[in-house]
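Encoded as structure tokens, the following chain is the form predicted on its own, with no partner shown.
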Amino acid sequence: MRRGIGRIVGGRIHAVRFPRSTRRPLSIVPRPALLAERLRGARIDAVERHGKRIAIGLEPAGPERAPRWLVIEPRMTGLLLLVPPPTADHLRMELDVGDRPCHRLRFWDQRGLGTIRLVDAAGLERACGAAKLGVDGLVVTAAELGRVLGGSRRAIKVALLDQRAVAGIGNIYAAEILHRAGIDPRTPCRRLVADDWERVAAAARGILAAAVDHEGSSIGDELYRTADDRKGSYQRLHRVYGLAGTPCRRCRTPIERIVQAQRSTFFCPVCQPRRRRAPPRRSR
């Protein structure tokens, strides 16, 4: 998403919409009339992501130059687009950016479940900094997950969910990583070794890198695309998410389902092996 709407940059906002709709509201701070009044003029200085949120730098019009940001969190069904979105009932927000060519940035969201916050740098730093949001996992270290996961009785896939822990990693993305690690995603973190962390950190980092080149996951109805209204491509890779059933690619055995904190894991129970008991304690 940052990657796709990256063209905004050096543009200035010049309209400012909130479509009515009939669905679920979103969570939008400070509200419509307001935001949209402080959004008017502003210059875009940078898109950035923090974890699975996008932030977008503002340079505001008029006497008050002090830098703000929008901050984006599309979560579940939300997309940010630069062509007109699937259906307009979802659309949430628009902005008109630039003259020529005008760049229309939309955030349509279907479950309305993503939130748009308008925050100062204070506010930035509360709502993305480090108490909020764990190191990325684009560059995610072993010593890292073992410091702020390795004491923990979760489970290693709920744990790789917490955004407070390790930033970006999600469903999909949590799942793939297990398998890569040869881990069973229901060990508890507690468990887990000094060279487990190196594999779980080396395959968050290059699943995730991967990812990113291939513009994401379009699975199941393919909700999810790029900005530009292209499917992502990943799913290709897929080794065993939403795969239940099918052989696994390294030993065929069929893939299993289970449900973990109210969402779906996919592994495979032999190249994951389920461990029974926790590794011999390291005498002081």
The other form holds:
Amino acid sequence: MRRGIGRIVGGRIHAVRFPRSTRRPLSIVPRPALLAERLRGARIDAVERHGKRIAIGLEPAGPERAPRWLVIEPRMTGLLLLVPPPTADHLRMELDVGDRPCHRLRFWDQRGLGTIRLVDAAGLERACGAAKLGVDGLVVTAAELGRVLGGSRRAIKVALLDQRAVAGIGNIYAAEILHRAGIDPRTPCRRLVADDWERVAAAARGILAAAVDHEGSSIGDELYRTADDRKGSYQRLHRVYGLAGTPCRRCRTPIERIVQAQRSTFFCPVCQPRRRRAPPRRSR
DNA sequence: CGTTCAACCTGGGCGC
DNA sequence: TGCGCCCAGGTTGAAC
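Got the form predicted on its own; could you also share the form predicted together with the DNA?
Every chain and every other molecule in the complex is listed next, the one we just looked at coming first.
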């Protein structure tokens, strides 16, 4: 997503519209009219990704106004598009970026669970700083995972979704990472040893890098699209996510689906074997 | 500390 | 065809 909209950097915001903003919630702070006023005339200096959030750096028009950041959290169905969205419905915001090949950025969100916030530097730190987001999954190391999760009793799958522990991993990639690492998603973190963390970290970096290369996962025929409204292709490389009942690509055992923390978890019971408890110490 | 549930929303799919 | 469920790439806060 960040790569797709990176070319808006250097543009200036000429106009802001909220074509559907009166009918639905979707958290926009400040309220649309005020946000539009604050954005108008600002120059776009940066587009950054922090975990699953996008932060657009702005140099406001007025001479003494401090830099601002437009922090966008797409959540389940939010998309940033440089082309017209599939339908006008659910479109929440349009930035007219001006004198650019692709001069309009739109935030389109079918379910409306996404959020848009305009913040200052301190607000960016609050929304995307180390207190909120751990090391990014694209670059996380075994040592870092062991440090933040090693003592936890939580199941590894649930822990990988904790953005404060490690940033940027969602339900699809948590499942894919653990399949590649060969670890049962129910394993308590504290039962993992150094070699396990090496495999989890390497799998996280590898899976996420490949998913970015393939422009994400577009499952079925709706929802996630690139900034120019193309499907991603990583779904073709999924080994477990959404594949319950189909044979594991590695061992032919049917993939299983369970629920953890109210989210689906997919895994192969053979490639990701249940771990025996540490053997009871025997004294005699 | 960790888990569970509800809430925020729309829409597709399925069984009856 | 229509209705009532269940499900969905996420996050947060309350209750236990």
